[in-house]
Number of protein chains: 2
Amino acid sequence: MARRAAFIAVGSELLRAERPETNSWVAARVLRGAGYLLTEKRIVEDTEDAVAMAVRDLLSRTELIILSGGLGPTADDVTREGVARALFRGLARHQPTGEAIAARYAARGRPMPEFAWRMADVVQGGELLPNPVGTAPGQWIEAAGCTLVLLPGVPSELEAMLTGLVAPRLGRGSGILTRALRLAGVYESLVEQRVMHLYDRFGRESVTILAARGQVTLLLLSEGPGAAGRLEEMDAAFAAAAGPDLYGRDDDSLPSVVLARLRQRGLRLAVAESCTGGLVASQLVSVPGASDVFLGGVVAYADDLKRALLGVPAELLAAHGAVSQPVAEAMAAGTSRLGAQCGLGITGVAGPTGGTPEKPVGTVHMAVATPAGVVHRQHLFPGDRQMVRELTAAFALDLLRRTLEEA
Amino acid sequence: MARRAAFIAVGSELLRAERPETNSWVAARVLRGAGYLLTEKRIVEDTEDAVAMAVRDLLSRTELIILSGGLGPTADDVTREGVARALFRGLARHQPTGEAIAARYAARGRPMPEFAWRMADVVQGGELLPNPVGTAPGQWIEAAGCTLVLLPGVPSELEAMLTGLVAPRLGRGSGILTRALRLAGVYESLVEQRVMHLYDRFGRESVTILAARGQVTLLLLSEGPGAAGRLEEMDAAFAAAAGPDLYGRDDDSLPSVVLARLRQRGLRLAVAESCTGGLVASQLVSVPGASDVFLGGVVAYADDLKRALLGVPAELLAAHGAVSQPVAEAMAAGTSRLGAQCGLGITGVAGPTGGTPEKPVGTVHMAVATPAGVVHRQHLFPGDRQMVRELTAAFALDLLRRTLEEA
C-alpha cells in the first residue's frame, strides 16, 4: 500500500493570486517515485497559527508532510515557528549556518538584517537541509511517526531539494510506478467508455483520466509486488483500448511527437493560422530544437494576408467564405511558398461574435498538405473563444501527427 | 473585519492532475464582493472520511465553507454523505427534485440509474440550490454558526451558482472592495521597492503584489467604513508610485490595451516574431474583436522567411546575425508589406542552446515601427526557454503600448 503524504503551501498571496500553485505538482511526482501518494493539499495563510493548526491536524493521519514557503528572512516567513508550535518544541539557532548566510549577504555587499538570522533557526530534534540553489535552508523533522519536510517556496529551490535531497532519503520503500498514456483527437467521455471494462481487471483506483486543452491523459499507477510487470500489462491493455488516439507516453507532447515524425520523414513544416492566431506555431516553438524542421508560419487573420502571403485565390474567399474547406486547403497548400513540404492550414469562427446559422461559433476547418496530398477535417468545437482556440490547436497538431504516420 | 471563508475542492483526480484548480479563484473573487476573505484552500480525496474530516476541522474557525465537486451521480460522488457525517446529521431525499432529474434522463432517452437518485438527497436542515446549467443541485446548510455551501465541480455550473444564487444571499454584510492595478515592463522587486513606503499609510495587509509572466499586479483591498473613499486614495497613491509602468486596471489586459490604443490612433498592426514563435500574435487574437486592427503576422523562425516575407536584407543577417538590433528593426519595418502602419519585430535566443558569449541565452532584440519612426530595445531575460518567451511577449506588447502612448 502507498504511504499517505500531505502538502501544505504557506502564503497568503497564494490564496489571492489567480495562478496555479505548482510546487505540489512537482512534489506529487517526486513522492510517487518514493512510494507516497499525495492525499491532501492545503494552502494556508502565512501566520504561525495557520501553519500550526494545519500540521497538527495532518500529523496523526499522514506519514509525510511537505511544507513549502515561509522559510525566508522576512516577518511573514513563519513556517519554522508554526511547525515548532505544532510539535510543542522550541527552535535552536544553528550558528555555522547563520554565519554562512551572513557571508552570502556580505559577498553581495549588504549587511545581514538581524531577523535574517532566523533562517538558521531549526526546530528542535530536526536538522537543516542545505539549499543548493538559494539562501534559505530547508528542514527535516521526525515527530510522532510522521516525517515533516520544510522547503523554500521558490520553485527552482524546492524542485532541486526535493529531487536531490528528499527523494533519495525517502526512497527506502518501494516506489509507486506510473505511466502516462497521452491521447489526442478524442474527447474524455469517449475514452472513459472505451477503458471502463478494464477497471474490473486492474482496479478503479489504478487509473486516473485527465483531460485538458483537447488532450486526454490516462495516468496508470502500479505498486507492491509485481508492480513493474503489472504496469506493462496495464500499458498494453489501455494502449489497445486507446488505439490510434494514443500519440505517446510520459514526457511526450503533441508538438514534440509531430516534430519527431517530420524529422523521420525528412519534411519541413510551415503553418497558416487564422482563428488560432499563432497558437499552433507557438506550441511547436516551445519545443527546444524545433528550428530544424519547423520553418515558421503565417498568422493570416485578415483575408488580405491569406491572399498576399499564401496565395489563397480571391475567388475562393468570395465563393466559400474564409471559414471553408477550400480556403483551409488552399492555406495548407500555400505554405509551399514558404519553402515547406508539409503545411497546415486552419480557419474557423472562435467567437464570441462572427457566427452564422450555417457556420456557428466553434466551426473550424483544418487541412494538412503533404507530398501525398491534402487531408481536410471539419469540426464544431464547444466552449468559449479560448476553449475553441485550444481545442483547434490540439486537434490540428493531432491531424498532422496522424497524417504523417499514415501518409 | 472581513469574515473568514474556506474552500474545499473534492476529487482525487485533482490531487494527481498537473493543472490548476480554478474553482477556488472564482470563489475567492465572488466571496470578496460579499465581504469574505478566503483564508484556506484544501484539495481532498473523494472519500466520505476525507470530506468529513476537512469540514469538521474548519467548522469551528470559519464562517463560511464552500465545497466544490462530488455532487454527481457516481459512486465516488460522496460530498453529501461526508458533510452529513461531519455535522452528525442524516440525509433526506427531496422527491420532487429526484423526479425532475429523472425527467431530464428520460428526455435524453436514458433510464435513470437507481444511484442517481442520490443527487436529490439533502443534508438534514439544509436546502437544495437549483443548478441552472446542469443536473446536480447544490446545497445550503447552516450549522454551528457556519454556513456550508455545496456546489458542483463543473466550473461553468459552479460559477453560475456562486454568482447567481450564493453571492446575493451572502451579500448582507459590506463587501471588500478591490482594485487591481496592472503593471508591465518592470520586475516585481523594483515595484516592491517603489511602493514599500505606502505600507505604513495603508497597512501591509491591504496590498498584495502578484507577479506572473512578465507582468506585475498590485491587488488593493479596502473594507469597513469609508472603504470606497480609501480605495480611491490607495489607487491614486499606488498609481503614482507605479508611474508609466501602469497600463490598466482590473479587467484590462496588455493585449486589450494595445488594441485599444491602435484603434484610437487609427493604426493597423502586424507582428514579425522569431523566438516567441506566434505567442504575441496568439495573445492579441485571444481578445474578442481583435480583427479590426490586428492584421496578423509572420512567424519567421527560419532566416529564409525573414528575407522572403519581411524583406530583411541578406546582408543585414550576414553582417549582424539574426539576433541583432538591425534585424529586429528590419522585421518591424517589414510588416508594412502586410499592409500594416504599425509593426513589431522580435528576434532572440530563447535557449536552451544557441547562446554565445556575445549573445547568451535570454538575449532579445525587439523593435516597434510606427509612422513616427522605429523604437528598439535590447533585453537579457532570465530563466528557461518558456520563461524567456513569456517575458519577451510581455515586454514586447508593453513596448508597443508605450510607443503608441508617446508617439
Second form
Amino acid sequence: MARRAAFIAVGSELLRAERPETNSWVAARVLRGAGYLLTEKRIVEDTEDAVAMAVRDLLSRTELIILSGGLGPTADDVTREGVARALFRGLARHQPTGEAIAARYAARGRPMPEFAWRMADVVQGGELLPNPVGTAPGQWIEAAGCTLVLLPGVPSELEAMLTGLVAPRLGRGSGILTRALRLAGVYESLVEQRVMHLYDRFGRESVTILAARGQVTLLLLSEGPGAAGRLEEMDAAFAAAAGPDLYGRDDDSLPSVVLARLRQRGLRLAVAESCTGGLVASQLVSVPGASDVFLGGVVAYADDLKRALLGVPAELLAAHGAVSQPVAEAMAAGTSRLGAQCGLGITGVAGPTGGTPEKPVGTVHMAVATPAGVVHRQHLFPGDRQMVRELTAAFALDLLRRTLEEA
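With the form predicted in complex with another copy of the chain in hand, show me what the form predicted alone looks like.
No partners, no molecules, just the chain.
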C-alpha cells in the first residue's frame, strides 16, 4: 500500500493575496515516484501557532509531512520555530551553515545582516539539507514515526531539492502509477454517469474526476504489485466508457492534439474569431512548432471586418445577424483568404449585455470548414463573460478535433 503524505504551505500571502499555491502539485508528482500518496494539504499563515497546530494534527495520521516556505531570514519566516514548538524541541544554530550563507552574501558584494543567521537554525535532532539553487537550507527531521521535510517556498528551489535530495532518500516504495485520460466537449456530470459502473471493479478511490471549462480529466491511480498491468486494464475500460470524447492522455493538450491531426491530414489552419477575441489562436500558438500548420487568424469583432477581411456577405449579416449559423459558416470558409485549407469560425454573445430573447447571453455558433465540407454547432453556455469565452474556445477546438478525425 502507498504510504501517506501531507503537505503544508506556509505563507499568509497564499491566503490573502491572489497568489496560487503550486508547490503541492510538484510534491504530489515527485512523491508518487517514491511510493507516497499525498492525502492532505493545507495552507497556513506565517505564525508559529499556525505551523505548530498543523504539524501536530498531521503527525499521527501520515508517514511524511512536507512543509514549504517560511525558511528565509525575515521575521515572518517562522516555519523552523513552529515545527520546533510542535515537536517540543529547541533550535540549535549550525555554525558552518551560517558561515556558508555569509559567504554567499559576500560573493554578491553584501554583508549578511545579523538576523539572516536564523537560516542556520536547525530543529534539535534534525539535519540540514543543502539548497543547490538558493540560500535557505531545508531540514530533515524524524519524529514519532513521521518524517518532516522543511523546504523553501521558492518553486524552483523546492523542486530542485525534492527531486535531487528528498526523493532519492525516500526511495521508490511500492510504486504508484497514474494516468490522465483527457476528455473534451463534455461536462463532468455526464462523464460520471458513463464511468460510475467501473467503480465497483476498480475502486472509487482509484479514480478522480477533474473538471475544467469544456474539458474533463479522469485521473487513474494504481499501486502495489501488478500496478502496471492494472493501470493498463483501467485505461482500456475508462477509455471505452469515454468514447469519442477522449482526445489524449497525460501531457496531451487539446491544442496540441488538434495541431497533430492537422499535420496528419496535411492541412493548414486559420481561425476567424469574434466573441473569443483571439483566445483560440492564443491557445494554439502556445504549443511549440504550431507554425508549421497554423497560419494565424482574424479577430473580426465588428461586422465591417467580417465583410472586409473574411468576405461574409452583407445580406447574410442583415438577414440572420452576426450571431448565427450562416455567419459562423461564412467566417470559417472565409479563412481560405488567408491560404488555409481548414478554417474555424466563431461568433456569439459573451455578455453580460447584448443578449436577446432569441439569442440570449451564452449563445455561440461555431463552424469548421474543410475540403470535405462545413460542420456547424450551436451552444448555449452558462456563466459570466470569461466563462462563456473559455467554454467556447474549448468546445470549438474540440469540434475541430472531431471534424478532422471523422473526415
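Rigid core here is just the name for the largest C-alpha set that superposes within 1.5 Å across the two forms. Remember, predicted model here, so these are calculated numbers, not experimental data. Residue numbers count along the first chain shown, from 1.
Relative to the superposed core, T74 shifts its CA atom by less than 2 Å between these two forms.
Taking 2 Å as the criterion, P111 does not count as shifted between these two forms: its C-alpha moves by less than this amount when the rigid core is aligned.
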